[in-house]
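We begin with a single chain expressed as structure tokens, specifically the form predicted on its own.
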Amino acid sequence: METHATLIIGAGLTGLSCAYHLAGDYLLVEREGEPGGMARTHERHPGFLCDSTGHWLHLRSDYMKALVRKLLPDGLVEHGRKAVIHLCDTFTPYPFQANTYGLPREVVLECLIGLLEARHPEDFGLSPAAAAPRDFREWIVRNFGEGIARHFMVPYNEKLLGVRLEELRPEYAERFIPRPSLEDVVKGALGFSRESLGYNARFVYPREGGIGGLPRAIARGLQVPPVYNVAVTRVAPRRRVATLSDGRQVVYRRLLNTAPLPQFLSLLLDLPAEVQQAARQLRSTTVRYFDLGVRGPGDAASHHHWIYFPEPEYVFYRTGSYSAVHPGTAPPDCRSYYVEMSGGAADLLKQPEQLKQRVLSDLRKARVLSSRDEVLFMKLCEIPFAYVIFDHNYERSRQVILDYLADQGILSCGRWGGWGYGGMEDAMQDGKTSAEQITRGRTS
């Protein structure tokens, strides 16, 4: 058996950033055969240039900042956010909450009128609620309501989980959901727009080569090089012995699984009965998308970085364009699109050739595409875990498989490994977390 002091599981950001971090003896194991997990850059059709759906990096932390600059010098670009919903065949851009002008009025009344029973009950006869919400729907209509809430808010993330908002934790995505002040509502609602609100407001990009070049470039800086191709197939705890799909036995100290959690247990022999019943609990979303390629003009939706479809007569809940944030993702007079569908696509996608034609008539009928275009491609994938589930038994569920990994001196942590949601900063910030945690432990 071969010995380290830390195996890592998954070269993702993730991983890759725990093992940048990491002072001293490391395997860091990844079962594709290039780094990245998620944030990987795929060549779909010749000069077309696919991140596996949006990857756009919102850094906030100076440090993240500061090292995302030093693996990518001179090879950053900065944008400003152009997103829009769609909606009663107009687009309002993002955050809906703060952009209702050019609605049908009805709907700018209600969306008004619902806020301000919600900030001021008094001012209606209502009297303030005298508990905490009680699930995600709630707090929604705690702070933006009904109006908000029916037109976009809940068909949009039911759309897109799955699931009725009832059954989330009412804090799910709080971070995430901007809140504007009364005042920008009101100029939302008369065309003065407040587009610059919300934590994606702007972000970077890099300048070649796709989202991709980030994991590359942490590899590279990497005092041992990722082992590719390679995946773990066991773990066992009780004795810190990993078998590998070469053949190879690990004996390791201190385990980082960045893998999606409920993979990571099914790997792990004599799995406590309580800790079984808690993996079982463990709820998410898959997401297909289509990456899809275009030469041809465009209509008046072509060129949006990404736009939100919360109604049912769209088969999908968000459409992107790689090509509008970046032109060098795609050869020149030529587009590329990512379309993302979760639970509402379920019947279609039994179906393959009937969801392509769908979704290339709804995307015209959004005017996301021209007549005119040509289509040169379109690949249908899936992101598995896509996103987790924040229901009532999930903080639980999640507390007791961590606390009883970390009895076994194994850490799990990422978008995937730690079970909750996060953007690319995150995940890197993690990975670093980790490598203190794991540098602490082992001079303890």
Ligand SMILES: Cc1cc2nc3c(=O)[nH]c(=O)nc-3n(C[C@H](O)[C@H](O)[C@H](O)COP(=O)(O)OP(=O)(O)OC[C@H]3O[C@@H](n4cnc5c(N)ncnc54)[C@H](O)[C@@H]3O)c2cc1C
Contents of the next structure:
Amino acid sequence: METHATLIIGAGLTGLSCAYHLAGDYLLVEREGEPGGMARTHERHPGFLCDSTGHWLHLRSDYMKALVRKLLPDGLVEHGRKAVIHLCDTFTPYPFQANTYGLPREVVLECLIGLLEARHPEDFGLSPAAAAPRDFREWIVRNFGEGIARHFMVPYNEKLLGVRLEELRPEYAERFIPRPSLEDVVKGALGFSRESLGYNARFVYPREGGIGGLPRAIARGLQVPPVYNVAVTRVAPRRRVATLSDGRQVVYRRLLNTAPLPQFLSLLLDLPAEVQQAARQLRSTTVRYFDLGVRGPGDAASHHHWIYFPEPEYVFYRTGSYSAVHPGTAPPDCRSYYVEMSGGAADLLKQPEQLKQRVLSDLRKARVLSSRDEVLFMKLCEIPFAYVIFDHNYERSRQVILDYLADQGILSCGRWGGWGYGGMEDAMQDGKTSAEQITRGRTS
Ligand SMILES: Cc1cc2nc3c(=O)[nH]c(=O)nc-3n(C[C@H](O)[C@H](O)[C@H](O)COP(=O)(O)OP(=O)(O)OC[C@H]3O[C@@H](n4cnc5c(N)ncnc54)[C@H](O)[C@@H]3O)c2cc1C
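Can you switch from the form predicted on its own and show the form predicted together with the ligand instead?
Time for the whole complex; same chain goes first.
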């Protein structure tokens, strides 16, 4: 038995940030051999640095901006987003709702009329909605109208999540979806592009080493380094004892979990029936993606940062290019991509070779690859817990679980520990807030 004031599960950005901001004794345990969790970078092929799909830093708070700059001595490079939507065999800039110019005229008309109906129903002889939207589909139609919903928002989100949008809470993804003014929408329909809308219009990325440079830098700055290749395998919350995969038992005063909530709950002894029931209600998606490296001339759509594909005839819902954002992530004359697939591709996943051929053929059809590009590698990867499904049970189930854990002296936060939709800055902020909570709890 060893004793620690705080036991932290996971050296992703949340766990690392907690350890970094914590005053006092802790043990940080990570089951993998290096820090970073989802924010790790892998050298998939000599000279090709690939993150776990695109991991771009959208920093909002001054504190986090300063911290990240301090941690990364080689610095950050700032980028302006170059993202597009592929629809009706053409590309329009993201966000779709403010950039319909270039689509077939009847699509543009349907989107514009739909938006006008949604914003000014009385002009169309419609009564304004009496109650708040009941689900995410209704939220979309209420904010953007039937045309934008039908052509992009509904098919894209259903392809991404593999569920009907009526199953989701109305405010799902609200923070991430820009709601342009009528003026912006009209300008976008006429070709006066308003591309710079939204939370990710500008972002930063490490100059060297991929996104994995950030967690590695935090880990280097810790007073006590993480213990790698060791997992927490069992937790007895009443006795406040955790068992580790190397056989050690750790007595803790506070525990911070950052592992996906369903996985963590499966480690806990004596879970009350109500909490078990709530745990069964938690839903999430699995994302499979290819990391892909090519050498060759490319085609018209090779150099976009990322591309959304709402149409079902394309097997992927999004592609992105590490090297288009940051050329240093691929060797000279080469390009690298991530190609993301969700539930809809499940049948094809049973035949990996056919899936590869289908992906390559769809990428050529979309003019991301040219037939003269030489494929250097193509690796299929999986993110078992990618997107939490914010269904109508979400809020209650999550609260039952987090309240129970809090009663046991356990904090659970980060994107998957807190079962939310946060980005890397949110993860670092969650870690910092938990450290402050733990420190306050100890001194009060
Ligand atoms: C497809 C996709 C794209 C994304 N793109 C972006 C983006 O562009 N920008 C952005 O800001 N954010 C992005 N994110 C979100 C970002 O990845 C997360 O917010 C962030 O990495 C979460 O960090 P975390 O520490 O909470 O979780 P993780 O990174 O999952 O860390 C948890 C750690 O716990 C470890 N662990 C698990 N179980 C145990 C155990 N039993 N014992 C010990 N260790 C354990 C894991 O190995 C892992 O290292 C994206 C996410 C996804 C899914």
